[in-house]
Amino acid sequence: MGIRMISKEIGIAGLGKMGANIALQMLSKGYVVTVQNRSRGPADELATKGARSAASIEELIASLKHPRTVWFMLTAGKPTIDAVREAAAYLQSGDTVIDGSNSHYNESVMLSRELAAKGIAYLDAGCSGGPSGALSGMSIMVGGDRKAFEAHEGLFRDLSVTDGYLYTGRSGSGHFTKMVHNAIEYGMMESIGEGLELMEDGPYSDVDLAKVCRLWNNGSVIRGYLIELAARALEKDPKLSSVAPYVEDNGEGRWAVQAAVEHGVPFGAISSSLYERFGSRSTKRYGKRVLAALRHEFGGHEVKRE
């Protein structure tokens, strides 16, 4: 697979909060960027800021000089798989696809093999940092063909913070590393939530929790971005009364728990954090009714009636 060093020309498909900000950062770094989105509005908006707008993936690819690089920033799963396969019909040997979604690592391996059969390189790039990082510098975990990575290393350097990118190895390893990263995030978030709940419901509930978080983020061993975000949220709404106690998940935590089971890795804290998210989504859980009924039956403990 002959892969030459890329020029500073690139296509981006998928202009949500992450994709649009990545495009803006590329533009700020002097890249020639063609953008495409299912709805035209985001692409047209970026066109006012220097990007070239394409109406379709075919048009996006046609706008790029060979060897082409197309970065996909779409929803993981079928949307990404379908878009990459569509692009493969128009790409040529020596071109490169970068998948910046949170795709399952097995899907990344599958797409890598399909594209390799056509001489097209595939890099799975797990991106962390959220929309603000996409605009100002992310942490990027890249798996796939090493020569393709080396040809695009300057791009990853331009899009990341200092020391913020890493080649993780063969296809799938970038998205696997990002999956584990997100699973760790689940556990850390659950710990922060439980700790602050104890502060809120404990004997010193008059303590300003936003100030506590600001304190913890200065010199303590739990300082970090999530504590900073907790402080920011509490400063806006000290009781978080505007936030419903419903926590969604995007799949990475489930995949990580499944992988831990497959490989026999103890995963207690992270598994528990995932199940807590499930528990947040129901106010009328049958299992909890069973627990209350059992306590009443064996010990005569009072139950609350609806």
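Computed from a prediction, not measured in an experiment: that's the story for all the values here. Only the largest set of C-alpha atoms that superpose within 1.5 Å between the two forms is called the rigid core. Positions refer to the first chain, counted from 1. Compared with the form predicted together with a further copy of the same chain:
- Relative to the superposed core, residue 289 shifts its CA atom by 2 Å or more between the two forms.
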Given for the second form:
There are 2 protein chains.
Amino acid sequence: MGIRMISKEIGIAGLGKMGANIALQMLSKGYVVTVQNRSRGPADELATKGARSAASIEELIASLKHPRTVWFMLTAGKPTIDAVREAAAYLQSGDTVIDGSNSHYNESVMLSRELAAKGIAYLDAGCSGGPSGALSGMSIMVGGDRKAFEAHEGLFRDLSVTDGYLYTGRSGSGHFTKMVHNAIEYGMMESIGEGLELMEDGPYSDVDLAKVCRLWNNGSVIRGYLIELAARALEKDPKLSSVAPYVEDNGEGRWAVQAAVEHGVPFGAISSSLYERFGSRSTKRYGKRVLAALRHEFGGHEVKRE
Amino acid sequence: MGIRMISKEIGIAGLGKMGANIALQMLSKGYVVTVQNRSRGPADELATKGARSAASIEELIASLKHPRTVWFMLTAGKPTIDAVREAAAYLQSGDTVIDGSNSHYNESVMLSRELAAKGIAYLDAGCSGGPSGALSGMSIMVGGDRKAFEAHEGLFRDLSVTDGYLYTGRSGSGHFTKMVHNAIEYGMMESIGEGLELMEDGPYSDVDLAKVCRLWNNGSVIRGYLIELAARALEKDPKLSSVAPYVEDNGEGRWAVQAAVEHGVPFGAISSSLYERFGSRSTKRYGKRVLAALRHEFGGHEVKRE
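Let's see the other form, the form predicted together with a further copy of the same chain, since the form predicted on its own is already up.
Below, the chain from earlier opens the complete complex, with every other chain and molecule after it.
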């Protein structure tokens, strides 16, 4: 594809915490940015900071000179697919769509093929670093057409920390690599949670866990950003009594376990980490009711009544 | 206990990689060090670098002025217990034993009580950082008598990275905290292994995993020392074909799972990580033979013959 990014002009669709911060980072780095969001407020607010505000995807695309680059930063799945398909009606051959959401890699491949049929490039850009990274520099994994990547390499360089972007290969590989990153994160986080629960509920429950995490982050083998975050959380609230033991998941963990099953990859620790999150959210706890009922039936063990 | 460490004089029993490097670090920081090892070679070698060499534990202790401090850096379990008990016969009230090995916390409590009966202090010092940390600065978790800790705080400061030591509380808490650290390490390592195996054996097997790990260690949420080590290993040998998939364990993971069971702490991800290590070492694979035999018996599924 003859993709070029001729100017530092870009459109952003989706202005949640990530999208809005990416817009701010682009503005601070001299890009001419048109922003659009389903509800108008975030776009109007960014307009006060130098962005051009568009009321619709059609208007967003009309504001950009061909060849255009539009960055989508929406919820993965239907919202992203619908918005990209809507945009495709207004884009032309030679334009580029960058999907920075946590889309499923198979949906990236699907959209990539749909757009390629019109000569439009689609890059799947897995972004790590959270809202603070979106504002000041992310870690970005980019899959898709190599020429389209090369045409936008300056953009990825501008939005990432030093040496913080990587072209991972064909379509879907950026989102797949980001998905695996998040799956590893699930396992690391669960391991930290299990270990600290053993500290808290074991024979040495009086040890200061904030200090332990500070120490572990200083010269020990498990040092890293997640241990640093654990130390910060425990310094604010040593017993974490203000934090409910309810853990959401955003899809990537599930997709990674599904991919591991599809490709026959042993995935015990990460699977267990995902299931622990499901269990943390269950109020019904049906499976555990079954266990309690069975123990009662075969052994006469007492059942706690609700 | 009226424990003091009046001079920068210390004895070290056990000169493996960790013990020898701790001796070198002590020498570089102005300590007068007597060293002893079961086989004489390592002690003689350290003698060429400024240490005093002792042929036995008795001789080691005789070389030190009272109140003495002896650092034990032996294999955990029987070797450590035997050596500490042997030393106790020559030590006096007011002396201090520091056990820097990966001893089980219950053995630390046991030795602490035995020595306390003679007025000898026992500090359990969990040391993280590996041989390079032993040489240049470790992360040290110290349990035991508080006064004995305070008398040796300068020593722990000297042997650790900046702010790299912590008094964790009563006897056993240092080794317990180090054990939990290692258990978290098991879970983190297994998660990294599972994730990278999904990269290697999944639909995007052509992605450069050394570059991915370098990227992940740069601005992403899972950044940290273990991801850095993964990048280094993959840069040397991208397919890791020179590394057998055989993973040892040193005890702490087992003790942590046992402690989790004893105290009723959910430990799914870390337990799974430990069992994967067992499985990695099995050549007999008896359980999997049973599964294959059962599938053959009930479904006529073909059995691979050896």
